[in-house]
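Below, in structure tokens: the form predicted alone, a single chain.
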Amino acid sequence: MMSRTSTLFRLASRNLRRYLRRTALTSSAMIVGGALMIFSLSIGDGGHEDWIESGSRMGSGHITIQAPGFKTSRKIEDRLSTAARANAEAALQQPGVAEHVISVVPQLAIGGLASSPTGARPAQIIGVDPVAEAEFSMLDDRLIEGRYLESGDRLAAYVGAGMMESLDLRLNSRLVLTAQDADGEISGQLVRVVGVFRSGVPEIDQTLVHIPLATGGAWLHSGDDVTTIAILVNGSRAVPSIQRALQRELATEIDNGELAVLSWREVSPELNAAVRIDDMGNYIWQGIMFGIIALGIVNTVLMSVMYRKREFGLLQALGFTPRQTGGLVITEGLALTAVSGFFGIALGLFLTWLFFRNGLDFSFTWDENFTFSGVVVDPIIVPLFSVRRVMQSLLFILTIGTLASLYPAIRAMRIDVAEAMKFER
């Protein structure tokens, strides 16, 4: 068996060398295709990671712990109790989780109304720990006037520029926030604007207000309870394993309906859909490109079969079965695609790292505050390399090579030995 297999590989290698020009042309197309594939996947993955990071920092993190009903109700009665919050924070300290966690931020988020002497508008009010939130969020970096919240603040508010304009507010202006408190009563809180931000997302700039968490707890009679624990981890690819670990640690609380552990995909379905659609577009483009390359492989291998009828007839006369003859043709196609794919992927990785490891600047194609699916997109995309993508690309190329070799292999299997022995070149 081993002898027959080694014979197949030797014959396949010899035949590829015999038609060197045709082999080189097809191989060149495969190498260029492999290089373009790994480049586009690396840039795409880097862009997606940037979207997810931005969306997580502007929202509720890579992973969110909250009461099961809060995602749909957004009401303060669907909040985490002090005990549930303590259990969740303890779970985040467990081995296998703690080493991946970058930041943990408690938030008290409610829908309400913001009003000034000139008018009122709906508001998304979030009580935050100023120190933890500054490390977690990007909003403090979007400051355009004043300052961000500080640990000693009590009646302070950090407000979006859109809301400032619509309510005709200025720095140090007074603002009244109104919402339903934990007792079910409508309650108001007077705050003073200490800082103004412009996120680049109009929906956020027109509705979002940050206030100190202690102020929110006292105003809404919720004490130390929070609605959300936002968790930032070291990369979106770590999210599934960390989510499963937290769900194991908090299984009792989850079964009792006290809390739910949600990934960014569940909390931000629009962002998840955007990432998936962009990935699908990339896959379609790769499929079209390699479909064209596959036609070149079919041509190379099929022409080889047509010119070698006498050789195949002789091999079958010497004991090769039709299946082994087809196997020889498939081996040639696989050898061609495997070597070309390996070199193409290696070339793509090297060139991408050499020229774009510090990022590919797309600022000439969009504005500084270009948004996509509610996320401000950084125009400089840093490629993201991974073994998983390399293996996927190599497997895809090998699959294309196998499929492209099937028809020529079938033609080779159907060669009539008697007719082939009479065939003259």
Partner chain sequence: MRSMTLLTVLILVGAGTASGQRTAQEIIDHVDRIMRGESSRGVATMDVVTENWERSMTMEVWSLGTEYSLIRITAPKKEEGTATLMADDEIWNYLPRVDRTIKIPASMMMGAWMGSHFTNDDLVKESRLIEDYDIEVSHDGDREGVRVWELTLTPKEEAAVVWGRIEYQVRQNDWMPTWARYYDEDGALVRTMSFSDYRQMGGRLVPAVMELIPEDKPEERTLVRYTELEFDIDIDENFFSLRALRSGGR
The other form holds:
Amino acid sequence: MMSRTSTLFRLASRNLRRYLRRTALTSSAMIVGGALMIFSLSIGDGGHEDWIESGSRMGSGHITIQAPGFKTSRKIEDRLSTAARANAEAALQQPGVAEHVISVVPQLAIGGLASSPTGARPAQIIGVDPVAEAEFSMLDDRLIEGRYLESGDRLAAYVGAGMMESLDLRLNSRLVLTAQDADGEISGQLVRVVGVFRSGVPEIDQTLVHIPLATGGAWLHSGDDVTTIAILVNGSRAVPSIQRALQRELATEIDNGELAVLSWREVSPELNAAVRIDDMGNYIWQGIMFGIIALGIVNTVLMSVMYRKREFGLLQALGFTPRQTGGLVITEGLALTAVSGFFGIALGLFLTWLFFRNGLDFSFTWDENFTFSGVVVDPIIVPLFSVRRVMQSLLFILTIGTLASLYPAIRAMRIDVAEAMKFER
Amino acid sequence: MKQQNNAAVRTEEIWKVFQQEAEEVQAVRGVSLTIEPGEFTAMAGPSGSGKTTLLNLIGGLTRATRGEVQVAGQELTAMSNRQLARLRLDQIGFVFQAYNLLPVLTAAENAEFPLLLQGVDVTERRKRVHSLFERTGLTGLEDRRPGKLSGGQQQRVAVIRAVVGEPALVLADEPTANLDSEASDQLLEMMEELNRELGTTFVFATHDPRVMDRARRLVRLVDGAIAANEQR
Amino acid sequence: MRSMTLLTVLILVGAGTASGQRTAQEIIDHVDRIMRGESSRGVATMDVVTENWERSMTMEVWSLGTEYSLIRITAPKKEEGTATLMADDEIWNYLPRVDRTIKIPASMMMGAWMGSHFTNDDLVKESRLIEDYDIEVSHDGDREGVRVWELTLTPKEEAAVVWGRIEYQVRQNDWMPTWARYYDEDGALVRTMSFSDYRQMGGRLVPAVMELIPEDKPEERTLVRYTELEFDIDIDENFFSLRALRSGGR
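Instead of the form predicted alone shown above, give the structure for the form predicted together with the partner chain, please.
Starting with the chain above, the whole complex follows.
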């Protein structure tokens, strides 16, 4: 019944107000907990977004379109056919997708060898469109010597500091790239170093080489073909829906085995794992914190039940069913949790925004070039706010509130009415 | 089933035994009692005579160790807790010695509580409560919290609550014990009047002579068993 | 160690009338092709000395043209049976200890084949000295009482080679190379290959010993000595199979 519920609510809220000090204490703990939770989730999400952006911009984007076998083989024969590429590029124009796309670049990526008089090293060779890639990539920003590739370049290479050192190269040095071409022959290509970068990620600095796409195509006899279409979108949250949209649009090609639409999670499983593990760690410590808060709630609600044995007895005498008795207790506990939790989340959002919207500087804990799993971590983390997280947090808090009230509710249901109503003279 | 009579209350060889540490306490021993609708009956006896326990048994607040209890034709011993709660809501009103009212609700809210639980709509509820308040001279006190009412006023509000749902039975456990003589008289007047006008059965557990005097039937209990049964 | 290939060698000895370039080319071409035949089989030992260790290996080598070769280690006991197969621009390794055949992708062809100073590059790619370099005779005359040519090889524009310059010394009487020096683009000497112990093997005059010394680490070297060598043996493409890789060509 509507008004029965509201009376229940009124009962619950007035009861909470009766013991204001106790309620306030538990409430404060919940508020702090809620605020901390939102703060850490926002900062965590912000950090992850940074990693994902970084990994995407130094690799093949948030979303990558490739031929199905390419991920494992990295061979030129597993490149996109002209038709597949055209279809993919068309699919990126569709509404629902296009507005999220920041940048699309074609890449011809192969594994090969880079040789100098000093020796040879494995290389990840990527033929790029210099102008598009400069906009897409972070790599050109990591320039330490020389310049990035420019349109019109032919025998130019953009090389990492690690490779420069291991192959004893300097600007304008001769570098021979060797790889298997489209005809299966092992073939060499001369390039000269025009620019050097340092990303901070050892694997990238030691193996990544950018050359002009046209040069790569001529060398490997693959013409204008590309192996990869790298797509940057406006935020990692958009990725799942855009991936699905593209997969729907390109369903025929996917079924024919012409291409695959991959997200950053699939292309960089280590990064995916890193994000997941970090989240997990966050959840664990929050779980512990809320476990402690929950104990406080149990205590508060239980005490309020024990102090009102008579009233509960009276309610049962009046006709309250055991279920209604339990329901009243849970409502009280839930009301306490919900209001404080809601307020805590709001407070957390506000304070995080107020103090850290321009980023939280972690450089006091990390040293400069902290890298892992193929990304460079910027010590300044900007928090990321999302509705999803707020909803998650609210739900979590409400669950905690309900669970914490369960035991007191059961105790209330077990109150022996006759005992409770006894009046000691 | 045991359809038969429409007695308000009927107990058959009802027993209640408590385990207190190693000792067994026989609070009620084999009491068989029938109370007809409309009665104004008191169960009297010294403390320890089992009158409160017997009242609790009738009201379904305690379960019998042996024997049977029927209220308004329904057998209590077979009922679940939920069914008992329903029975209490619909058929039984309680007036306790003290602390009858929920402190966080107003007098009117307290009084209408059973109707609320029964799902009666707000207009009807207000009407009934208001008329009862008027009838018993308590107008103006509707919106006061129990803390702002005198002992007598609280008890009278409790009585209103007890009868507002038109139950078959009102059980009152020492309702006058904490009141002075004037308040007691007022309370008993009120209860008698309601008994007459509404026909509600009233059963008291008491050792207050004033209550015993007003009762039309007196059941004396000694050590958990009926010692005497007097009609007035 | 060079891949073996047969191309008809036309050596117009001493014609001298054509441009210096042509003769120079022929000289280098000859040098290039010394160890090549249409098909060949040989037994060689390789001694490698590095900063940290020394080792010596004996191996059996088969080859067919530039496309196919099989190298199987016969000594020491520890390495016996390890083999490398090159066929159709793909490289396979067989490790007898774990009985595993692994395909080596192009990107895994690190320098240092078997820990030596030779690179896979030296092994796999077709050696095309005359295609990739402009060749000139820089000295025609006596060195320590021997009449030699010294030739300078400069990479052609856009040739896919790492060297800035290569210099060869070749004996005029038998067209045998004595040394080759490899320079980077700044003109610094990077490594020196020296040839010695000239003898007839498999019907040809060949340098049975080749030694490669890196310039920056003069105490290190790799020395290859051929103990047996025969050309134009009876094998075809089918010989160079994964089965042969594991069984050692038996």
